[in-house]
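Only one chain is included here, represented as structure tokens and corresponding to the form predicted on its own.
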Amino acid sequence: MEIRLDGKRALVTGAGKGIGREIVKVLTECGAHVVAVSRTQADLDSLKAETGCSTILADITSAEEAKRCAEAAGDIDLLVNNAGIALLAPFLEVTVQDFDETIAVNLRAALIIGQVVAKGMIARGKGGAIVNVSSQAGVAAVQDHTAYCASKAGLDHLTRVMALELGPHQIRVNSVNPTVILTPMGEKTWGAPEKGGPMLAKIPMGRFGYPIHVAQAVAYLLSDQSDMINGIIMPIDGGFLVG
């Protein structure tokens, strides 16, 4: 089975660095034509080197530029809502400044674009395909992660509703929940053994994941070959949620 995905043009936010860029690669790779939203301009500009892909510089921690980008990328039939940030502290630590940032670009940033697509997308009347990019820490709580699992249990909750609402309109919307994948971020977090070690342990296949997993998750579900697959919430985790 070969995923592709010619004619077609997908919105993919976080596209900058990590799960993101890879998942411009894997779709431009598919045939996909992709608009690549990143706050960085020196990601945009590499990326578009090499993939081709347009791009649109935002920070979509406003909703101003959230609902900005989602305008200016046009017509879209695939959208990928991957940006997300993690801002750790205990629970008792917890910033309402850090907790309002996360759950703006992890979860409200999402709602935003995904109405100004999904509109489009009735509009047009040929359906679509929407994956949130969201993670184990949705499912599964852990530890200093207070904001990150609020904003992630939030956004696999979206994706139901979306699903729900959006269905009947021919449009599948899914969520793919990684655990630790070894981007720079999460080699940041997990990289030291005292602190990656004991996750390590609760998964099965004895190892993290890589962008690549996730990209090819997304794609395949963003693809015809899903066509019957809505308001998923897929672990890409090593079996971690079977403990």
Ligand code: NAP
The other form holds:
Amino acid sequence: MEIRLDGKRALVTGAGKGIGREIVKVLTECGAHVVAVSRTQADLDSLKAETGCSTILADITSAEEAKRCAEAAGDIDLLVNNAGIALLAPFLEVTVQDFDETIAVNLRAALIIGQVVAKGMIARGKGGAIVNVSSQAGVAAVQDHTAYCASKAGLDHLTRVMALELGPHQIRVNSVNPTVILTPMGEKTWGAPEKGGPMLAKIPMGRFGYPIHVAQAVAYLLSDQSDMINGIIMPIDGGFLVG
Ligand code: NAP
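Okay, that one was the form predicted on its own. Can I see the form predicted in complex with the named molecule too?
Up next: the whole complex, starting with the chain shown before.
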């Protein structure tokens, strides 16, 4: 089985580094033309040189910027809401500012960009596919991750409602929920052995993931090979969530 996305236009947010960057590479290899959104110009320049993608510089913390980049992307068949941030603090010390920023990037931007893209898909009448990049933290409580966990749990339920309401238009919406993935974010949060060790011990397969593990699952969920899969929350976690 070979995944082909020839002739499709894909929009990927948070494409500059880590998982999003790998998703752009894999979707391009599958034949899609990708529009990459991120907030550091140098990342977008190197990604464009590597893959031939189109780029849009935007910080989607802002609702206006999120709408602007989705509109500027043009007709989109495949959407990956990947941009996310992790601002860590014990529950008793979480600030309103950090909570609001986390929700804005991890959850609200997926709503706004999803609305613009889905309206275009509906107008063109050819369906489409959307993947929201969530986390095991959307399902399991993780120490010091109050805002992050809440944002990802919200994203998972947004995925289900989108699947419910967009399904009749042949637009499938699913989420992927990775464990620790070795990206700049993953290294920052779990790189220290005293933090990474206990997390590793809870993963039956005993290892963290790499961006390619997530990118391949995303490509599958965007492809015709997953034609009847709609509204799932797909762990990519080496078994973490069975515990
Ligand atoms: P990362 O290494 O920090 O990369 C995130 C990318 O998104 C960066 O290019 C970043 O740009 C961009 N970005 C962040 N906020 C943005 C904003 N407001 N507007 C536009 N671009 C923005 O993160 P990652 O590990 O690849 O994570 C990607 C997704 O996977 C996130 O949703 C994350 O929650 C999820 N996830 C990650 C892990 C993990 O362990 N790594 C596990 C589960 C789920 P700048 O660098 O320029 O800020």
